[in-house]
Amino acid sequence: MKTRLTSLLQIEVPIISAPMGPNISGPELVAAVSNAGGLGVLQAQMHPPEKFREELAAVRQLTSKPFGVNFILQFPCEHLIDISLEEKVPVLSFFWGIADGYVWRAREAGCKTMLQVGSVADADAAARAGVDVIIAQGFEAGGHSAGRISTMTLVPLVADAIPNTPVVAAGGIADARGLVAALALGADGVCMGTRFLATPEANAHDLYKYKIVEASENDTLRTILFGHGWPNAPHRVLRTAFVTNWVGKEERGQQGRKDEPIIGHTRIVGQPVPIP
């Protein structure tokens, strides 16, 4: 299937896997996603640099395809950018934020470059500043989310304003029935996330994986409870016990108190990490 996304990428389908993090998309889905002809995309955050390289390293040898990773400008991330452009990654995609500081540099060191956008605004801005393809979030999407109407609102309304950037539908997208939906919406192709979280090369726990499978449309919630380092950011969750104990009582997830027990540990790259 050939869209402007496609050729613009060199990928065979248009389809990119969103970035989970912040281990979630690692290697692995990456090469995965794009040896089967989409654009897998790294999740860069909390990369300590040496580990970032042996990241980019690791994809490289499990695939030759075009792949992307991909910064939250809500964190300090220069060092890695400046990484990412000394090898060449093909692709850079960003969110949270404003990209204009870094689209020109890309485009000097031959990367092309995507922001996720939740609006009309923010999309008509980033095509403005030279963004190469511009990702159109909807209120459905997983994970943190900038959009605040649905996706299928969102999307046209983008594709028009925006007729000579190449645009892709994220949020509420699973199969090649959604695909279908987005062209038809105006899209250049979609990114989804969910879809590939319960994948064998997905580095989710098995049981989160599980809870994926076994969810209805009735088992998430939007909200910002979850907001330890990263306040006030709306984000789609399972509607898990906890969850739902302290809906009602989002503020105190944005305190990050320094008392904050630590229930359990992730690995990110390797390195073990505190989940308070």
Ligand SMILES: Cc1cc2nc3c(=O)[nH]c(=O)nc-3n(C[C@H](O)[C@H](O)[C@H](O)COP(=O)(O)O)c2cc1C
Contents of the next structure:
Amino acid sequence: MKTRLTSLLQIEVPIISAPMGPNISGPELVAAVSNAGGLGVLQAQMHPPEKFREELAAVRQLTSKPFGVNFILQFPCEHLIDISLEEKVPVLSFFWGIADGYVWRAREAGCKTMLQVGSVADADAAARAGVDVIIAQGFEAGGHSAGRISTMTLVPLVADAIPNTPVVAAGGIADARGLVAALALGADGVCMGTRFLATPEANAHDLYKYKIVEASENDTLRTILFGHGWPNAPHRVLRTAFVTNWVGKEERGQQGRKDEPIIGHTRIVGQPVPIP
Ligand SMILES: Cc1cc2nc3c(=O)[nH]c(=O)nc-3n(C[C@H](O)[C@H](O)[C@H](O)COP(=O)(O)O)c2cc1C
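And the form predicted together with this ligand, for comparison with the form predicted on its own?
Below: every chain and molecule of the assembly, starting with the one above.
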């Protein structure tokens, strides 16, 4: 299938697998999607520089197709962007900030840029600054969401506002019907996160994958509850027993207190990381 997105990014199908932090979308998922003709996007922002280079090399070992690397501009990432430009990563994907400063540097390095936004105003500003692809994210989206209105409402508004820039729809899309609907709304492609989360290639815990597959349409919640380290940023999460317990006490989640009890550990790039 050909759209402006496939021509611009030199991919075969207008499907992007969303970057999923901290490292859920690692080299295996990125390469699987890119090898299948879409665009896989790596999330490796918490990696130290040498590990970040290793992840880029791992992607390149698994695929020779275009892929992207994602940066959440709320957090320090300049050093990793420098590495990505030096390594000529085909696509730099940005979220939660203004990407204007990277557009020309990326262009000089031969890299394309994408920014995920949640409003027409932010889409318009980014398109004017020369960002190559705008991802319009509705509030259905899993993970952190900038969008405060539905994908179905936002996408046509963005597509009309920036007719000369390819628009990608994100949020609540999980199959071919969603892709067709997004194209009908004026998008040039889709970006799906949750749909790829429960695949064997994603670095999510098996229990998380199971819970995603098992969940019904009523089992998620958009909240600021998990604000530790990233306060007041809404995110869509599974409505677990923990979440149900804390609904109504979201302010507490913004404090990032040092005395937070540790409720578990995870591993990021092989390192144990406590979960407060
Ligand atoms: C578990 C998870 C983690 C995410 N992490 C990131 C991230 O690190 N960077 C980013 O730009 N978007 C992130 N997102 C949001 C996606 O870019 C995308 O907007 C979203 O997945 C689309 O909605 P969907 O999950 O309904 O497909 C994340 C989404 C999920 C589900």
